[in-house]
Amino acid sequence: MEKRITITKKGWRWWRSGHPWLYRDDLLPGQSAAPGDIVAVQDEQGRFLGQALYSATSRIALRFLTGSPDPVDRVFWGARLSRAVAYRRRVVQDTDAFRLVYAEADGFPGLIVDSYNGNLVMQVHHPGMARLLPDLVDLLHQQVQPASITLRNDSEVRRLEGLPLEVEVISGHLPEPLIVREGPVQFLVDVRQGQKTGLFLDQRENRRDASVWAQGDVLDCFSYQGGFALHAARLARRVVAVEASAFSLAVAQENARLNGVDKVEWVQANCFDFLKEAQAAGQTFDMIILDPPAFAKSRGDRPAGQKGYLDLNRRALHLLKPGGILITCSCSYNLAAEAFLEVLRQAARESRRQVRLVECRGAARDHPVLLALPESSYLKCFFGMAL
């Protein structure tokens, strides 16, 4: 059997919680393995607990794969990929851009695979997955027949695992431009330089369903490449889309031309400044969308992050007409859903508005949440109506 790693009593108690990660201080001192090794994990009495991927440098030392002693081989990974593919065929509708493999939630620790009109983009965040890459690529070819495969391995997370940064097309031909469809809206995708793997796929269903509420004048803050704005423009009279990045705004304008949309006013500005100036000018909107970057990327950031979300939502509520819709999001894992709701309650109080909560949403269904891994539940998206 493969190398054995013994965990402490504290580690055993954490393992009993079902969480698939064990940390460096959960291991008995003096133990190690090669980066990316599959190791057998045991308690201090020598009882087998499962098999896990080992990391030599990350604070997360072990990522569990299975509680079985059976071989973790090509057949094992092929079966897991088959389940992931079957699940997406059940839940993904009316789009050709979706997440195919979502790390631990699909049993592939440290691996992301997104599909853009049959072109796959892979992010490999663990040395164990890096070792398996040839087999994984072969299995993807067998099961989904991709037009191309691109490695988007430029995340800083790789540095924590001692992995190099790289972006490379490793299979097939990547079309340029690459265009995908999200319901009735089309988007240009830059899988080499765009955020994440090219698009924020986790917001796909929220963008679609937000458009149902669109009417009159709509404000889309942190518009990025125009996702919410272009969906809303189908029913709204006018959309104002605000984005600080000139590059992202240029892509958004290209997306508008691609869809024949001319009712969006594109504004390059800091969203906090825009909201402040809009309030001073007496502007109001029938719908406001807030989809900012994470304000609380660590626990230490939480107080400042809460303050940022509070300020943002309070300013937005001052601009919302009675009966108007606020769609507000947080992708900060370190700010739990209830804590974010409390921020919204405070924003409503301070803006002297009553807000009716209409929907509590998360990431799209191709981003399933593993109950034992709270870290896989990070996106909050609330639909509210100002009274």
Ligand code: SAH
Second form
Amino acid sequence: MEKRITITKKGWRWWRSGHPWLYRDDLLPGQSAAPGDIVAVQDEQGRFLGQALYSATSRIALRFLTGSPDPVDRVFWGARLSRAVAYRRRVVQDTDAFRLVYAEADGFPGLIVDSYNGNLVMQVHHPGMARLLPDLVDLLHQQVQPASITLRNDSEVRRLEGLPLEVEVISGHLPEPLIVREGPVQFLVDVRQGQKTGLFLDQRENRRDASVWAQGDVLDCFSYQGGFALHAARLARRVVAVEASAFSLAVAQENARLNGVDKVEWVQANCFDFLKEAQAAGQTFDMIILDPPAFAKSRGDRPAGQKGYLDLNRRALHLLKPGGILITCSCSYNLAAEAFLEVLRQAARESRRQVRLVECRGAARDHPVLLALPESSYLKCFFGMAL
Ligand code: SAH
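Switching conditions: you have the form predicted on its own, so give me the form predicted in complex with this ligand.
Next comes the full complex, this chain leading.
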């Protein structure tokens, strides 16, 4: 077998807890391997613990692959990929836009593959996956016959791994415009420049199930390209969608035309200001969606992040009619579900509303959470009814 890396006693205890990452200071000093190597991991007594992907530069030195000593080869990866594909066949319905491979949760540390109407978009965040790329592309061709494959490798995390930033179509022909379907709604997808790999696929089931509650006047805050707004428009009388980015709003308007929807008012504004002004103007809504970007990106941001969520939710609750529905989300990993609920309790108290929790939700089922990796559980989405 390949190179062996010995971990400290503290590292061993962490490893035993089941978490699939080991940090550099959990390795005995003076050891190294090449970036992206598959290494055998052992304890200080030389006992084999498993195999892991090695990173030479990131704080996360090892990412666990398997507890078995069997070769990690093309057959190994092919079997993992076919499990990921089979899982999506079971859980993804009524859409042609979904996540096919979700990093550690599918046994591919540092790899994301999203599928948009048969066009794959890959994000490679680890040198081990970068090395595997030619094999992965072959395996994807064998197992899902993609129309095209685009590398969306422009995320800053690649720099931490010493990988270059690049966006490139590496196989087939990428249709432009690319249109996908999410239930009854169609969306344009810009896989080269859109946020994430084009759409916020993790919110797909929340968009679908939130729309069931839509009626009367709906407010969609942080609308991006109209995700929640266009779903809600099917049952609402009127929708107001607020988004700061002019570019995203322009795409949202094209999406509205694509779906023949003309009841959405698109507003370019900062949502905090919008909510304040709407309250001053005495506006009210039957449903409000809050899907902001992560306010607590690091542990240090947590207090400021909590305040952001508090302000937002308090202002939204002021605008809700009695019996109105609040769809409120946080994608901050650093704010756990219980802490987010506490913020919502405070927002309800400060706005003098009683709120009934109707549903507690997370990301769509094609984004499963790996229990041992709390980092993969970041999205919280609560449906509440304000009494
Ligand atoms: N709900 C969307 C995804 C929202 S992503 C969907 O389902 O597709 C968050 C969006 O908030 C981004 O488009 C970002 O441009 C926008 N944004 C960030 N800060 C904002 C602010 N203060 N006011 C309005 N929009 C903001």
